[in-house]
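The form predicted alone is given below as one chain in structure tokens.
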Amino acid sequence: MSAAALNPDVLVALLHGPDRPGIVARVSGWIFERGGNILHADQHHDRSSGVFIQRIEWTPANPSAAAADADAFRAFANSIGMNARVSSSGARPRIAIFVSKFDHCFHDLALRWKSGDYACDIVAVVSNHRDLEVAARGYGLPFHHIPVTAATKDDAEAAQLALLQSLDVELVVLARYMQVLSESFLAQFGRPVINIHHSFLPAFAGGRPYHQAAARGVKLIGATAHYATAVLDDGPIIQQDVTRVTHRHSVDDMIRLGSDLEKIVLAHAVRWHLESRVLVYGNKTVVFD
């Protein structure tokens, strides 16, 4: 566990940008200028594009003032040519769970975040079927039910807009939730959205990938958590897993087993994202451990 999520009041930043010199002095300096305390400092060069990706933890001299420091230091690194995205390890992102038909991932969800393993609070659990309302409630969430048709999409996205922004929703995690969120519903929401997509991609993208898989003859399926973008399942992947299969194996085999896959890879992507340990940039992420 990272010195983080052990203590509220440590700040977090990821920033990247051009790669030059001294950044790292720089940031270090910044911190130690303002009577701050570095817990924790990661970075990655990458050389094939020239980017400075940096990921750091610090407790602020003054933690009543956290969040001037983390807009002074957002300031700063803008100041120095790099985009910084800083967090607050006290804060408790709003998510909303977006499912379907299939359970297994939201209820490894729901129990992480019943035990406390996820400093966020699931403010919706939101489904085109009545399905899992039972659950949901179970757990202590609250079940919104939208139809989606191919009749009544627009309208159904509009709600679910609706319902996010009232609820000021920070994260969408897609838990094998069956319907392709459209640009307009990505754009308008305009914030991280989180799905788990039952291949290892690129390969086998769209719809029935363990079928396709079969048909292949593959020797290893897989599954991946990406962010949702306009393209279907080309989104900037944040984890993936693999297992093996042989011919022996059926379709039936196939969902099974990578059912299994599905709710670790899932599980895995959700944590980082809410510890900040992934960083965005072009179509592809660092994630830092």
The other form holds:
There are 4 protein chains.
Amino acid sequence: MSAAALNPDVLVALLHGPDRPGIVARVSGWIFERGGNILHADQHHDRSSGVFIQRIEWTPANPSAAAADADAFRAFANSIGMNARVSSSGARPRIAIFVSKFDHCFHDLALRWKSGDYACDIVAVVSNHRDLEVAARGYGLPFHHIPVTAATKDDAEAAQLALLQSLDVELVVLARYMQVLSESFLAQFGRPVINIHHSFLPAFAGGRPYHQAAARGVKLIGATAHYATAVLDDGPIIQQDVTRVTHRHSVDDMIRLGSDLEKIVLAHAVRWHLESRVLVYGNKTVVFD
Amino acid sequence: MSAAALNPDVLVALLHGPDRPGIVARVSGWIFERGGNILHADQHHDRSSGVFIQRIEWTPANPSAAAADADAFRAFANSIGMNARVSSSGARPRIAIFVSKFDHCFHDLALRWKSGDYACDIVAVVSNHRDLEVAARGYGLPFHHIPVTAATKDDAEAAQLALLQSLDVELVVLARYMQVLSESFLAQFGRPVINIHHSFLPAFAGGRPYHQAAARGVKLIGATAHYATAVLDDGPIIQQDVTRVTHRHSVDDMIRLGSDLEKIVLAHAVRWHLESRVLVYGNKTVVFD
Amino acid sequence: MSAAALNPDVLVALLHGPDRPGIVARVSGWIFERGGNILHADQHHDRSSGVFIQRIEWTPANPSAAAADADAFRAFANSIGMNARVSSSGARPRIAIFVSKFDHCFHDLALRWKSGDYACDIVAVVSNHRDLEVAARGYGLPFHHIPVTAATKDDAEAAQLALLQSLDVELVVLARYMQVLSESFLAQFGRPVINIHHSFLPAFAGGRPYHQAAARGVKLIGATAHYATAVLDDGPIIQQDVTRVTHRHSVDDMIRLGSDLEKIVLAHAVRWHLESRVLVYGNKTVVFD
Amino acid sequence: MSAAALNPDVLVALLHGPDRPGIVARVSGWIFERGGNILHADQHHDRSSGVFIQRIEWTPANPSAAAADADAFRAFANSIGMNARVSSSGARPRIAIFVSKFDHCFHDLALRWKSGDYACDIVAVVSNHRDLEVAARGYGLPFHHIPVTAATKDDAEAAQLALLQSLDVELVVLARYMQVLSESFLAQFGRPVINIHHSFLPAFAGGRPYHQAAARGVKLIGATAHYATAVLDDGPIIQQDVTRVTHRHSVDDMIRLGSDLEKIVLAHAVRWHLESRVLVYGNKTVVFD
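What's the form predicted together with another copy of the chain like, now that we've got the form predicted alone?
Let us now look at the entire complex, which starts with that chain.
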């Protein structure tokens, strides 16, 4: 599943558009005619909406012409009515991690990145608190302290945006960042933001989800990684998982057990995003895992 | 875990009341002094509310005096400020199953009962349709057709109540019964009603939960067995489970996969109820499994 | 996932052979050129062995020519070095279920079949005991009692084989059949046999796996559906699942919990086989689910 | 579940011995009479072997006399034929972590310990390689490099033993330590050693379990935490878990997915051991979680 990560010469396309006969044949034919070799291809036909979605990985005939091939593929896809996003496995997206005080998701992401498991560059750790500054610098990551209060929220978001833009950040990961990003911030940033919410959404959206879960008496607690949108905890879901709890578990126990869920759910979502496995589609995702 | 089911001479008590030092010692001391032998004991101290909850199974010294022992235990429990429900493993609760047209939960319950897995008597199958009449009679179960329309709902519920009371039904299981029981029905019946809802409650309460789940793009679908209360899909949860879905699963696939979840979740809830393993407590349950 | 089951005009091919560039393009091109419409296609490149494997579903241009298209596709596949098995969704494989005394897997399969969930004809229930005769006839299924003892095993297998051949049985499902089929039987039958083993293979192969699991103190028990081969419990695995147990579970509890696992694992394996989703490959399977 | 961790004045006893009527009453009576307050009590009656096992947590009447109470409880337990281990929640066991080059389990344990999640002191990190030296020191942990070759194994074990004894280490955790500890080492150390094995034992004991799993074509891979004994990968199992794999997963993918399993399985096992929740019994464990 990690061919792209291992091979710098692989192109990965995610394409979608109106379904009609022959798309698979034309796409694979185009690649074959240019001497490419398809490594993986997975497609989905959404019957209810008539949409065709495909993820395809291939090695171009001439690695040095990969960028040209990517451009040519985009043009070809458009010519058959498809929207395409093409990335090269050699590219390393620039990402920023937003944190507050909880550190478990941050350490988890940083260690996976440090071990070479994530093909990306973490170019900034941004926090409204200083608690994780030493940890971030310990991993060799630049740390930016941007405090946020009700009064300064607009200014703080402006500072965050300026930072992201100056660093050309392509993905923001909210690793238990305890502030809600405004609709305006998301619109201006205009690039994906992945959030981890500590419940099985849509159950227990909003604040203190473990307390909500304990009050309702559920037998499973969950975590949900999703793209952030203007509506809180309502964006397209990338990954979810749950773990069993009983009456013996206090809210503190749920928080502890849940933190392991949060780490693994966020880790999968980030990995799939980095490997171009996630296509947003309506308010849902198709994940080619 | 099935000592009670195997041994006709076992008493099982569920007790709860204000927590204070010495309850465990006094309860076990009382049983020991009367020559009883404790087979299992499990207790829970709810710190936040100061409530003590215990389930205890024992063989009385003299099996023929089990009924007297049960009465004596209740009196003893009251004397130390506890509320106790005591049942004998020899007792076979009388239950009614309500169904509509879906048959998977019905067959599952009937087969478990027929194989001797459930220590109860199924004294009635009640339905607003005739679809499962032949199947019910095939298992040797009395079938009662009580049609329900918006206009006749009150009369239908009156007929259901009269039937349940005439049969001394102690538990109703709603095995995908597609009518909402009124608050008045539940109050007049006054005994437990277990429902299976085809979602991970509190997500997707109400109608067509698999359609809701598909629309929201969740990555797991679930089922929830709970005691029915006046508020739809809001009663104390007994058991929940989930299974993974992807973009490849249509709503029909979810319905099919979900039906296996519904069967097993409801089967566990009914079994735990029959074995006196479930104590309702606020709007939550303690399940001693 | 059930397009084939719903649509009588769908062709499904499973093909495999030496991997080389252009196969996807050629296969999809062939279908497109003949006016077919690809509904699903999924492929796998096994890097270590250089094998290409594909499952592809399509509607032929002219439903009445589906059989001819299937033949033509096989010939085409051979021409590009691929081995292909093509089936029409209109075909209903003829299957036989072998049982002994345990009835849970049998009821589960029969109910799924009766509800229309399985696109097959169950043409025989074969047993070495008479225990399930009434149940089989209750589902309208022909029951054949073929007793087996150590002394009569060869004759019994000969009788089973004669029956299977006279009925043109295409798949045998061993639904907790408690006799080991001989190597000779499997060779002479020459068609797939699916078995359910009540452990997480390769742990606890052979007899009394729940007793073995209890003795070893494992924390999860499992079930495995696999194709039967000459080596006991060693054939290609189709599906596995597990459930958690604790010290509180006796062997009897494990047997009860395990029976639910066995049902669902076997049900999935049979469904996937019937939908042409399973390709055996070495001693492993590729399951396109 | 973490009362002991939160409250320095709690005593926890694990006791076991021949089952007979009245033990629960006598144990709880003893605590009650001395003014103690039972917080949790859980017991297990092993019917097949006639053994009674109990874990009980209580606050003694006088915290300053906790040590005396622990001694008195041990004597009392012996007087009723029970073997008892009593620990105070204020005690912090001294543990050593053995590592080689894989760092995921090490970081996971170190971060949990650093966050205060484990009530223990990590007094040594021991490795046959220098790879994790910087990481260990980064957490403020003393690192000891003791190289091991076939020729020097006896000397290396002697050095390890001397170190453990000089530090009064009470528990060794093998966090993917890639050397087999000899029977002699285990006997001389004489205290618990927890190992994490990267398979669902007893499947795939020994070396390269993910390669074994890939070769066998299993659909789930697992991890097992167990106490190390003289027979490799055969000691009492504390915890196990599994995750699903498909034909798409290479051995490298299994290694990556499995590393998350290993972390969480080992983390649970260590926590349960530290909280006196694990009683070894025959070659099995009772885990009071």
